[in-house]
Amino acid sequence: MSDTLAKNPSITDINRNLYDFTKGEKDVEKLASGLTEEIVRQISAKKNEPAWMLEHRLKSLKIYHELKVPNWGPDISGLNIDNIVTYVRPNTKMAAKWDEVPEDIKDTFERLGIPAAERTSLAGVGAQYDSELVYHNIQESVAEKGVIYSGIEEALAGPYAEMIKEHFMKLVPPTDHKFAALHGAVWSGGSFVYVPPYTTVEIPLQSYFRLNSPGAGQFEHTLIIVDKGAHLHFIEGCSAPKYNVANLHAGCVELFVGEGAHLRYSTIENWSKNMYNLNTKRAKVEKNGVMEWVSGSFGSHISYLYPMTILNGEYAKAEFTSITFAGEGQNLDTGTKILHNAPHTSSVVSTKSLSKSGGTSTFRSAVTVTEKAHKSKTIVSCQSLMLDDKSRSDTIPLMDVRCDDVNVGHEASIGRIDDAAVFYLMSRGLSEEEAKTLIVNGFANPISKELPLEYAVEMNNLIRLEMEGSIS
C-alpha cells in the first residue's frame, strides 16, 4: 500500500455497505402507487395543511398532467410514475432528541455518521427518512440569535407561516417543468431556515435525506431565507440503498439571499444507481449578496440537475463549484444556470466530471446576461476526465449576452488519464489502481478542499469506491 493511501485508512477500508444496507418496512404507512387527485388529497389531509396548500397541490397536479416529459436529455422512459409510491411514512413522529428516534431508523443514521457530525461540527441537523422528517434539532446558542431551523411542515403551523406562503415555490413555480409540478403536488418533508439580519451562523446547519423504501419517491422541500447582511453555510447530504426497481427523487430547493448576505450551499449526493434524480435548485441574490454552490454528484441511474442563480441586485455574486462521477449504467446530466439581471454582477463556474466503465457525463451551462447587467462579468470553466475508452463526456455551454459592456469567458477541456503519469507513479511503488485513484483524487481536490473536512473525506471515500475494479 502506498504511503498516501496508508495515511488515509478510511479511504481504503470503506465498504459499499455503508450506503447500500437496507432496513425493513415494519409498520410503515404507504399510500397507493401512482398519481391521482385522491392521493394528493390524502397527503394534504395527513399533514393537516392550510387550505391554500391543498389548492397549490391540486393546481400543480393539473399542470403536471398538461406538461410533457423532457426529451432533450437522458432517456427517462424507464421511470413510470404509476409504479412510484409518492408517500411513505415511517412509524414515528419527528423527535427533537436523538434518544426518541426509533432504533432501526436511529441505527441507519448512526451508520451514516450523522449524530457524530452533529456533536462535533454542526450547529443543527435535520434527518428525513422516506417522506417525513424523523429528527430536527438546533443548538441553543444558535437559536438564541433568532435563527429558525425547523421542518417546513412544522413551520407552516407557526409564526412564520405567512413568510413561507410568500416564498413557497415562487422561485421554482410548478409551471417550470413537469417534475417541478410533480413536486408541487406531492411534496413532503424538508427544512425551513430563516437567518435574521446581520446574524452570522459560525458553523454549518445540515439536512440529510435517506430514502429506504423500494419503488418510492422522495419529494422534500428546502426553503432558506438569509436576511440582509447575514451569513450561513448549509449542507445537504443524501443516500439510498440499491434496489432492482426504480426510485425517484424530485425535491426542490429555494434559496433567498438578501442584500449583503452570504450563503454557501454544499451537497454530497450518493443516491443508489436505480435512482432517477430529477431535483430542482434555485437561488435569488440581492444587492451585494453572495451565493456559493459546492456540489458532488456520485450516484443515481439518471440525473437532471442544474442549480440556478438569479443575480437580481447590483454587485451580486455567484460561485458554482462541482464534481460529477458517472460509472457503469449511469447517465449524469448536470450543470448550472446563471442569470445576470443587474449591473456589476459577477459569476464564476468551475466544474469537473469523471466517467468510467461506459458512464456518460454531460455538463450543461446556461449563462444569460440581460440588458440591465452592464459592467458584469462571468467565467465558465469545465474539465472532463475519462478513465477508459468506453466512457463519454460532453460539454454543452450556452451564452446569451444582451449588452455590450460585459466580460464573458468560457473554457473547456476533455481528456483521458495520462499513461505516462500512471507509469511514473507505478515506478514509485503504487499499483495501477492506486496510481489512477491518486490522479483522480488530485483532479477532484479543488472541489474537496471547499467542503468541511468530514465531507471531503466522504467524497474521497466515494471516489475510491467508484475506482475499485476500474482497471481494464
Given for the second form:
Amino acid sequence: MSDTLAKNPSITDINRNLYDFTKGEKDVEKLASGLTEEIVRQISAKKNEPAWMLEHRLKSLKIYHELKVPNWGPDISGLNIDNIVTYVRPNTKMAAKWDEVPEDIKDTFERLGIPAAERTSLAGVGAQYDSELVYHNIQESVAEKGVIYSGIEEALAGPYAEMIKEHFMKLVPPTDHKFAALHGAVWSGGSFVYVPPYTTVEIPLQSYFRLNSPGAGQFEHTLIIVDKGAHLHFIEGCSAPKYNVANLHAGCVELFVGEGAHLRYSTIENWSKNMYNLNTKRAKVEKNGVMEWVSGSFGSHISYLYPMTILNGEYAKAEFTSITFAGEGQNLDTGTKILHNAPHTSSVVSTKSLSKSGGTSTFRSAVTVTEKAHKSKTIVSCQSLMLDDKSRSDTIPLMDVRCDDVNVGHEASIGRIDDAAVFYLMSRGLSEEEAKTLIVNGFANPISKELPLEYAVEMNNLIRLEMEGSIS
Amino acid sequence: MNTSLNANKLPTLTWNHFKVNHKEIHLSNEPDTAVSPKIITNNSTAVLKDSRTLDDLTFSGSDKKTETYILQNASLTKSIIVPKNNTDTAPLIFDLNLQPADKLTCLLDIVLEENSSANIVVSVSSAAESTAQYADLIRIHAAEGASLKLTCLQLLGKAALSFNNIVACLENEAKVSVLQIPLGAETALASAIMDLRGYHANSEIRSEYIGHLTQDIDLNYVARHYGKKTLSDIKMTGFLSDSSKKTARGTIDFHRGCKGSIGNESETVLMLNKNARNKSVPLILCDEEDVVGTHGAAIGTLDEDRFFYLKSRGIDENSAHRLFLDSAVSRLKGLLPDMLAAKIDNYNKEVLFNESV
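Right, and the form predicted in complex with the partner chain of this protein, after the form predicted on its own?
Full complex below, order starting with the chain above.
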C-alpha cells in the first residue's frame, strides 16, 4: 500500500499541494472587476477581432442582463459578478516552445506535469494561464495531415475564420442560459481544432487551463470540428489554487462530430474549492458518428456541469462516462443531457458519484427522445456512494419520450460501502482507510479505465487524496 | 372564478423548460354540488364521522395552497376511525357517482388506531360524456402497528378533471399500501406522499393507468424516510395510447437519521402510439449514509417478436393493441373488490374502445 496511506490517519483536511500553489501577479494586466459594456468593448479591442464578434459580445451582454439565475440547482448567491475580474492578461505572448514561456508560468505547468506529458503521450498541447493562451504546439507529423490545433483567437484571424464564424456559439447560443450569455460577452482564449475528413489523430491533443488570479473569471472557448470519418481524442485539464474569494469558470465547449466521425472528449476537472464552475459543453453528432465523454469532477466549490449530446444523424451514438467526488465545502451538480433526434440513435450513460466530509453530489440528467428518433435506444445508470453520515447525494434524472418504438432504460442506486467488504479486506491486513480507498478505487474503475494511463493515475491519486483522513 | 394551483410539485426542482416541476391546474371556486357517497360496507367496526379529525397533524406532503383550497371548498367531509386492534379487513367502499357537470371537493380523514387494520376503497365515477371536476385530500394517520390498504379508483368522463391527493403519516411498524387507478378524466392528477416517521414503518405506492385519447395523466409520489429501518416501494405501470401523455414523478427521500432504511422505485411504460408522450422523473434524495435506494425504469413499445407471433396467428396490430389493453384491464379488475369490476368493464367499453354499454 502507498506511503500516503501509511501517514497519520487522523488528517482531517486534504493535501492538495500538487495544485494549490500560487504565483505572483507580476506585470499582469487586469481589467476592472464587474461586467459593463465598456469592459466588453475593452476585451474585444485587445483582441483585434472582427466586427461581428464585438456585435456578438454586446448582444450576449444584453441577454445576460435579461436572463435570470437558475431557480434550481445549488445556491450561487455567493457569486457576485461585480467582484469578478473578467479579463486578466499574463505578461507574455503565446509561445510555441516552453523555453519562451516566462519562468513562473512555465514552472506552474511543469509542476502540473504538462510539458512532460507532451513529450511522452500527446500530439499537441495548449496551455492557458488566466485569460490568455501562453503556449500552443502540435506535433509536425499531425500538422502534416492537415490537422489544425491552435488558439481560437489566432484561428479567427486566419484561413479558418469563416468556419469559426459558422460554428461559434451555434450549439450553445447565448440565450441558452445566463452563464452562456456571460461567456458570449467576455470569452477569452481557448482552442480550435479541425480534423480533416478520414484523418485519424492517433495520440490525444490536450488543452490545460490554469486560473492563477484571485477573484478572476476564466471564459475560454473550445471549438472542435471532426470532419467526416475522422477520429480524435481530446483531453481537457483544469486547476487553480485556492483563494478566499470566489473565482468563476464559465467556459464553453462546442463539438461538431461529422458523418462517421469519432470524438472522445476527456476531462479531469480539479478547480480549487473556491471556484464556481458554470461551464457549458455540447456536441452535435451526425449520421454514424460517435461521441464519447469521459469526465472526472473533483474540484470547485459549486459546479453546474451537464455536457450535452445532440444525436442528429441516423445511427449516431453517444457514451457518457463520469465520476464526481464531492468533499468538504463542495456542492457538485453534474450530469448530462442527451437528445435523440434521428432514427436508430443510441446512448449509454454511466455515472458514479461519491460524497464525503459534508459534500453534496447531485446527478442530474435529461434524456429526450423526439418524434423523429424511431428505433432509438438509451440506457442511463447512476450509482452513488455515501462515505459518511454528514454528506448528501441526490439523483435527479429526467426522461422525455415522444416516440413509441424506442427503448429507454434507467437505473439508479444509492448506498454506502458494504461493511462486510471492508471487514474482509481488514481481515487480510489492510487498515480501514486502506480498505475503503481500495473499494472506492474499484467503484471508480469503470471510469478510470476509460482514461489514458497517465490520467487514470492522476484520477486515482485524486481519489486517494480525497480519501486521506476519511477515517478519524 | 377559478383558483390556480401549482399541483404535484417536484420536491427538488430541475430544468424549467421540461415543464415537470409542477402541474398547473385551475379549479372552480363555484359552490360544490352536494354529492352523497354511497357507502357500501361489510365492515361494521369502523366509525364514520361527518367532521375533520386530523387538523392537528402536520403532513410534509400537504401543499398549503392545495390544502387551503380543499378545506375551504370541501362540500363532503368525512372521517373514518378504525378502532384499536381492529382486524376486520372487509372492504369499506366509498362510491361517489358524479353527474356530468358536478363539481365536488372532498376531504377524507382516515385514522387507524394502534394495531388496527382496514381496507378502504374510494371510487369516483361519472358518465362518459362529463365535464365534472373532482378534487380530494385524503389524510391518513397510521398509529403504531396499524395497517391500511387504500384503493382509489377514478372513472370520470372524458372531459372531466380529477385531482386525487393522499398524504400519510406512519408511526412505528405501521404499514400503508396505496393503489391509485386514474383511468378516467381528460386531466387526471394523482399524488401520494408518505411520511415514514416511525421505526420500521412501511409504505407501498402503486399506480396503474391506461392513457387514452388526449388524456393528460400527472402523477407525483414521494416516500419520505425519517424513522430508522423504514421501507418504501413505489411502482408505476401503464400504457399510453392515442395522443395521451403522462408525467410521473417518484421520489425516495432519505432524511438524516433514517439508518437502515430501504427505498425502491420502479416504472414500466408501454408506448402504444407514436403520438403518445411520456415524461418520467425518478428522484432519490439522500441525506443519510446507511440506506439503500434503488430505481429502475423501462419505457418502450411492444416486443417485435410478440407482434410477429400475433401477426402469424392472424391478429393485426390494432387487434393486438386491443388484446394488450384488455389484458391490462383484466389485471386491474383483479386488484379491486368484485362489485367495482363491472364499473371498470363498462368504462373500458365506453371510453377506451368507444363501444356502447
